[in-house]
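Presented as structure tokens, the chain that follows is alone, the form predicted on its own.
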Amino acid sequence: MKSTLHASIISNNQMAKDIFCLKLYEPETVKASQPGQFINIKCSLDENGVDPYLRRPISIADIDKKSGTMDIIYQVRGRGTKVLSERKSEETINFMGPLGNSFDTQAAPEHAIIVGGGIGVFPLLYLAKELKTKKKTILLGFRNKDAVVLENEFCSVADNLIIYTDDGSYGEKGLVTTAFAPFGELAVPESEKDGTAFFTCGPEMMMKRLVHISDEIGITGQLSIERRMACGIGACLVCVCKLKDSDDAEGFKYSHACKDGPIFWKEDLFFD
């Protein structure tokens, strides 16, 4: 079983509404991190509190080797999140990880398209900065202008940054899957498909239509899929998932996003 760490949160700042990036010091925890994976927080105030009982599990957004720091950007969504953003610089944090796998930066294709929504946005910075492609086209997607997050960072980046907001608040209007369709603007060319690949995180049915739509173009692609988790090392059964197994009569069998994730092939994901 994973042992439980401890960092020193060097600060714990409002980036947007109900968004905040902790910044925590624990080189050893730094050293190991990949793009992707996560750690699992004990939000309590108090060092020995069970209040809230569970851990939260929360996305590396990025790190600073040189610094042995890490960002952890996380949107208050209830009592352990909020709990979270009362913490203060100078206090320790307990938690556990770096947990789950992480994208394989080493099957970088020429092109990356990465698609990120809502809170799936954070996780997909760091992997924007490790992965070594000719060209990075990056597409955010969020509910509106107060809720955007990450633009200069992203761009610095990126070879093409492109931000849709639902309701045309800030950047281009609509879905952020609008401009990965296949005649839409990003549209690939036969002959670049083996060298393009797609790397997502979000809402689960921007991820299913982004499959649909990477199947109907022919490009390969690695998701990063929400569940809900307790225990963050495979041993709750929470964040069970479906994979494609071509032995079991249903055609699939059953994975844990926590311990066997949260990372996927798109060919090895069994959407319903």
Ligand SMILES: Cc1cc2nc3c(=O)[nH]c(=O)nc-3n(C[C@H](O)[C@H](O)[C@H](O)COP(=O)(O)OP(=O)(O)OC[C@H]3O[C@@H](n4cnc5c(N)ncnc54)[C@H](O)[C@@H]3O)c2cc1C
The other form holds:
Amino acid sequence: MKSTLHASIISNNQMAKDIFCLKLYEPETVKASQPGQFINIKCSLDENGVDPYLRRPISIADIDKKSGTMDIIYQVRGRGTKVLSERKSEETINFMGPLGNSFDTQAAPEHAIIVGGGIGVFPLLYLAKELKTKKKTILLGFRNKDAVVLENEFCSVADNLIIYTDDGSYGEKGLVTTAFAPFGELAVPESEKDGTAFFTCGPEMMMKRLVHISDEIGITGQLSIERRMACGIGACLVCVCKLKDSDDAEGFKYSHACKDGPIFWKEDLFFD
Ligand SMILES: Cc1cc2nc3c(=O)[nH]c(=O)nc-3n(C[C@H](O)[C@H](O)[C@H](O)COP(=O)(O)OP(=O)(O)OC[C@H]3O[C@@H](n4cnc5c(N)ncnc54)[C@H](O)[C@@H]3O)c2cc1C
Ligand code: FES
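Form predicted on its own done; form predicted in complex with this ligand now:
Below, the chain from earlier opens the complete complex, with every other chain and molecule after it.
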């Protein structure tokens, strides 16, 4: 059973409109963490407060083992993240973690294609830094120019970084899935398919489309799925997702995104 931990807030800086980076000092969690894991944060201003009552899951976006710090990058969406954005440096924050499983970083020895959309971009930075793949192609999609963050950080670890915006106000115009299309510029030659895999996090529609295209290309991949969560440790069933199960008459079984995920191989996920 995971216990609650406390971290000191080093900083909580705004990076873009409604996007904040919370830097936390908690060396033991930093040491134990893997790319793709998340922490479940008590956002309330007062540590014993109940506004909001439930913790909020946010991915670990980056770590620095030397300084014992981790970065949590989040978009203000509702009450929880709004209150979180008001937390100040030198305060203490209560959280559980690191939680969930992690990306299999051995999955793509030759070529990793990392695809992120919206808030799904944040956890992919830690992954991109840890992957030891020969080649890294990184495709990131944002709403518009004002929402673009982490470009330099991704650029420093990518062989090829392409940024897409929905309205074309920055980078390429269109959906991030475009470059991934079978006949697009990143089509994977037959000889490279075994050593190539995609890694993705973002809106469900985007990830479904990626799975479809990757089936056509013939490469495997891992997805970080987002579900609403409460306990974050497999106790409340809020985060249910479906996995393929050939023994079941309906072809699927239920699983916990928080405990068994949030990362799944595309071959295991059952999309409705
Ligand atoms: C494993 C995991 C990792 C996550 N990592 C990040 C991250 O790195 N950065 C980040 O900004 N956000 C991340 N999220 C989403 C984040 O947890 C939600 O945005 C947050 O809980 C919203 O809380 P709130 O109180 O501000 O908003 P609420 O008032 O609870 O909800 C406001 C809006 O946000 C939507 N929302 C709520 N929960 C989720 C969710 N789990 N996924 C998608 N949309 C949601 C609601 O549908 C609603 O439209 C992650 C979620 C999960 C499950
Ligand atoms: S959030 Fe409670 S079981 Fe997953």
